[in-house]
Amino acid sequence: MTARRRAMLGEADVWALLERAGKRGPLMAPVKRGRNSFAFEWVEDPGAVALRYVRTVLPPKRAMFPEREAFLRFRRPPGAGAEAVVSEEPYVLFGVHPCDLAAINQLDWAMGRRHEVVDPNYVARRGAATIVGMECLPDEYCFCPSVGTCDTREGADLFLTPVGSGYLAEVLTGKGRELLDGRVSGREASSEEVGEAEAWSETKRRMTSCQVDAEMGELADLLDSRYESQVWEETALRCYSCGTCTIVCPTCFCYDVEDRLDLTLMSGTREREYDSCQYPDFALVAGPHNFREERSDRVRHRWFRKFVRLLREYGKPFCVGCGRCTQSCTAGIGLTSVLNAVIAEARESAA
């Protein structure tokens, strides 16, 4: 098949797809652990995607940015050196929802244009991925809708929209062009089936329950005048400060570096792994002095960096409405409950 702009898959073809993904190179995608987890994984056996999902625990971010990763290999006298640690291997991800999608759009502002100095190993991986993304429908955490992300493409190479008995496939990137093309049999998809996909965002609309009762543009100044609001203190009472709800988060980006020495301590790696600004101990500075010691202020913290800082400085929320961090959290604080409350004060003391 010539690669068009949108055309109808069957459900053959896309395990088609899938199995010459994966003999490509590595494949990642969502597959079904347990009765009602997904998680996005390495996978070897492409019949084992989920092809139909709502929310994987962990986001598609750990393809390019995993959870724990070595960037530095170092060896001490003799042959002492350092050599930089940095993979470039061509692979797919397969099955990102559009939220997730809009996450990835927002690491890569993080990691490689918000700063002159960008991070090569993010960067590397981003530019080796190619990227299908796939339609979903919400469940009761999901508000896609209030922070403006259940349309998105960008960010995809190949995007699919469940049709019939089939998928819409719209090309969006060379990338995702030569992933089909000659590949896969399907044929040019029909105004009907083309309108059938175009409605797929109104019907996530209308199912969606979960939202935030404020609009974006708005939201940074409604928070920044509740800073003292009781919210804060009433949500620490009931947070375990386990730091869950950021390491499910497809928007954050905070890591810890750490060096790890073999057994004869002659050679050792450089690694990262994923930290959380709700630990007690993640502001902990020489001195020592904790500048966000108090779990009120690390919860505060939170939900000001998404809603307040950055939306400030990117343009739009650090949120992208998954649903990850409540569905997760052992203490059952909701995102949105508690940003609604405060909301509600605000207006309230405005008034």
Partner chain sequence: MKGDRIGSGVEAGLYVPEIATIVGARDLTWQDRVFVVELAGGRSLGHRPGQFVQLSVFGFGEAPISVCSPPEKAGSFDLCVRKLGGLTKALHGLGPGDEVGIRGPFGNGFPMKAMRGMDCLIVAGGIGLAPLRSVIDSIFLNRSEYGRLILLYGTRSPRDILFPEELEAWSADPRNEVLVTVDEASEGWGGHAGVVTTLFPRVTIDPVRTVVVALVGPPVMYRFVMAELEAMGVPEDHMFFSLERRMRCGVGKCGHCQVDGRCVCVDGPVFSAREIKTMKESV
The other form holds:
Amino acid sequence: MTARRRAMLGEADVWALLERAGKRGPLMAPVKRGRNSFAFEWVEDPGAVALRYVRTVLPPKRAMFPEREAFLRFRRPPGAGAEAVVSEEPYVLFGVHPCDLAAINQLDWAMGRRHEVVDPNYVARRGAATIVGMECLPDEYCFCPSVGTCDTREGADLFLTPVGSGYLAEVLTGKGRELLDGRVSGREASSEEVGEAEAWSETKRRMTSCQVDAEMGELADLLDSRYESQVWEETALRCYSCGTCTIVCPTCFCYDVEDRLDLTLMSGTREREYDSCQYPDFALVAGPHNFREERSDRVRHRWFRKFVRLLREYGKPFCVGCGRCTQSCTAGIGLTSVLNAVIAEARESAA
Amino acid sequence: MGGKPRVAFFDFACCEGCQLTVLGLGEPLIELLEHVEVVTWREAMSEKSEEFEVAVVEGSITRDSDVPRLKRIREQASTLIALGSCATLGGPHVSANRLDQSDLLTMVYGDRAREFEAGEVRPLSAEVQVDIPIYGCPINADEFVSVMKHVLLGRPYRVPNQAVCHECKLNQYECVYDRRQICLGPVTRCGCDAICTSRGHRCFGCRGLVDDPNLNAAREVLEEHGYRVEDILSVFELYATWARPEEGLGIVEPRAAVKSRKGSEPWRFRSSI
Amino acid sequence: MKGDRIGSGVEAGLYVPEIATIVGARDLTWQDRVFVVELAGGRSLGHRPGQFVQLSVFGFGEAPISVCSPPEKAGSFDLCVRKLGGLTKALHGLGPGDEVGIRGPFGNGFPMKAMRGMDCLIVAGGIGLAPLRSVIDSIFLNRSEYGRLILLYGTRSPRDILFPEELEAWSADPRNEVLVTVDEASEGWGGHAGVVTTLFPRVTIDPVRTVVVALVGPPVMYRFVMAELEAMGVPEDHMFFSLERRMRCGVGKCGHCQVDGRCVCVDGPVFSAREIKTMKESV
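Cool, the form predicted on its own is there; where's the form predicted together with the partner chain?
Let us now look at the entire complex, which starts with that chain.
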């Protein structure tokens, strides 16, 4: 492990940090939306930031991969033209939990490096970010220990862990140091404080009740053996194909593209918006032929994509255990419930 | 067509709220008028013309005597746009179809019942071909502008076919189910930008069902939340009566293993809506 | 949002179409039109047979279209487009002098190297002939480098036959065999009737020295063609199929063309039968 600077901040220091970050440029942070609902938003008032939350509706990926984004401006012929719309304005993304940090790392690969193609919009927004991570405690939907994301620091520039009445700040990058230095009056953390921060990992593991009943290394083969499982059909009986699970997913990155004209009818923007493999026409081609026409085809696709296909290609599942999909499924379909049902079947049939 | 396309607005049985939504557009309406000539619009002007290319029709058909007028509009228009829930789905007054027509007339008009005509309430599509449906009660003004841009460009309009959940989640609204209320969002066609859930309401289903709604799931989930079948049907009947498929309402019990806590331990809800 | 250009190291233009000009257009059938497209200054597209471009009709969107001319053709390239949806209908209304947007070329293309010195069996269904025309023309322009050329082409009805003059010209060469069939024979059609697989018994091939490239329409036809070829003894790594998906981005990001872990737009669209057999939901 590289030597990091660890500073102790009081809560007032964190508010001061938010205040400064907000003055310096755009600030995205979690804010409270409903009784138990939080959202990552561009905040005008740093005082509205929620320091403690379990999960947000949309993950913080929206800072670098917005749910709706114009990426091209065009003029229609005659004299047609097109130019990229890319934003590089520096901003601070505050309060990102370890699972969401892991998801950002996965998107860095999917949008930034996969197929050796760089998505300019994602990479520009990602490069413009200073990310402040924040330690958290799980609820009944979290399963980060199962997918190995609960101690993620990579991707953060500064990471805060609540210790006593304050926060232990780990400075992880130059950007993180710059955000902290000269702005807040941290003091060097004591070894007791460092120990208390490090104990979080164990506490989180102990408090997590939801889990995947398999090692990640065996998961792809287990699922692959149950491609024809009845579980997909049974899950489909409950599934609305509403797409919520994928829209709220921090690792999903599929999008649809649409041209929108100005009212001049002569120019417009090309925009992308989160799309979902659960929508009936996602795999539709001319003909028409639909490669995943049945709801159960689409249900299976979601688990296969995350735990077989991208897992094999990337080396880790495209799931970080944040629990958003399960928590927000109005039909009560649980990601780990389905996964574990298939795992149990696979073990049974192998035995 | 030479010059600007001519647009005519018409209405049948409705509250005219969708036309009012168009009138309330403000600047985009002024900009649209750069590209079209409005030749008939009872709600907004006194001039009238029988010559038009685009017909925007609000309201449902409730009297047989309305049908010839609608058919004349259809014959004249190269593009017929059905405006709002009444025109696209029949509207809330489809509930009148459940009652006996003469009872209904007596109930409303008493001794004068015989002076009035009433029939089955139906959407425009029951009588003529609709080119573009704009759903909603009332419509989403932005969608109207978008549809007009498509018409002007000659581009087919792709009617939204995702559930309201799609837009609700994109806007990060608190899930209505998490507020311990039920919501028709998971089976209702979006395009409204989840306006009701943004204001703390539930989705009432005013844009009708998505093309492939999982009504089995809807019924099962609502029952788990303490609703009876009659309650569930009455929720759907506000807007989706005309289109409600009778099949697919049977319940198939999925294995408990695939349900999470949220599904297997239903919360306690009040049992009426 | 700012319209700034992105800093060094990142290609800002990944999603930016180049403005290209239609320099020629002619109707091939009642629903197909071929466009000759020129990039600025007559710059070469630099494609391989079987690759596609993302074509923009601004205001309507962008769609993947296979290039149907050979790489050897200088100065411009051809796109054969069937009138199906809003974008293609709008495109059909365009002609010489009109501007469109082009990104690409994308995808892997057909295995021209593997075909060198071999007999080439080309199986085309419907609009599938268009991308395969780039293969056939390329073989023609380098005729001595290839063995026999057999084209089996099936389409719906006589009025749907694409490139009729070229079919004539290809069959005039004694080293070639061109067989055409229609699903629905109409009055006056003196040729073969039946789906494309009914042509297989009419040709004799040396399965060991034959490479097959195919683009045959609905997925079920891929399975039939594959089975026929296997029965004829063609090894599965000598058969190449171009898959159709509705790519939004063309560069492996948007997710629409994913097939069992592969992206048709970057890993394909051409896959060997061996690969296709291991790819679930591919055909």
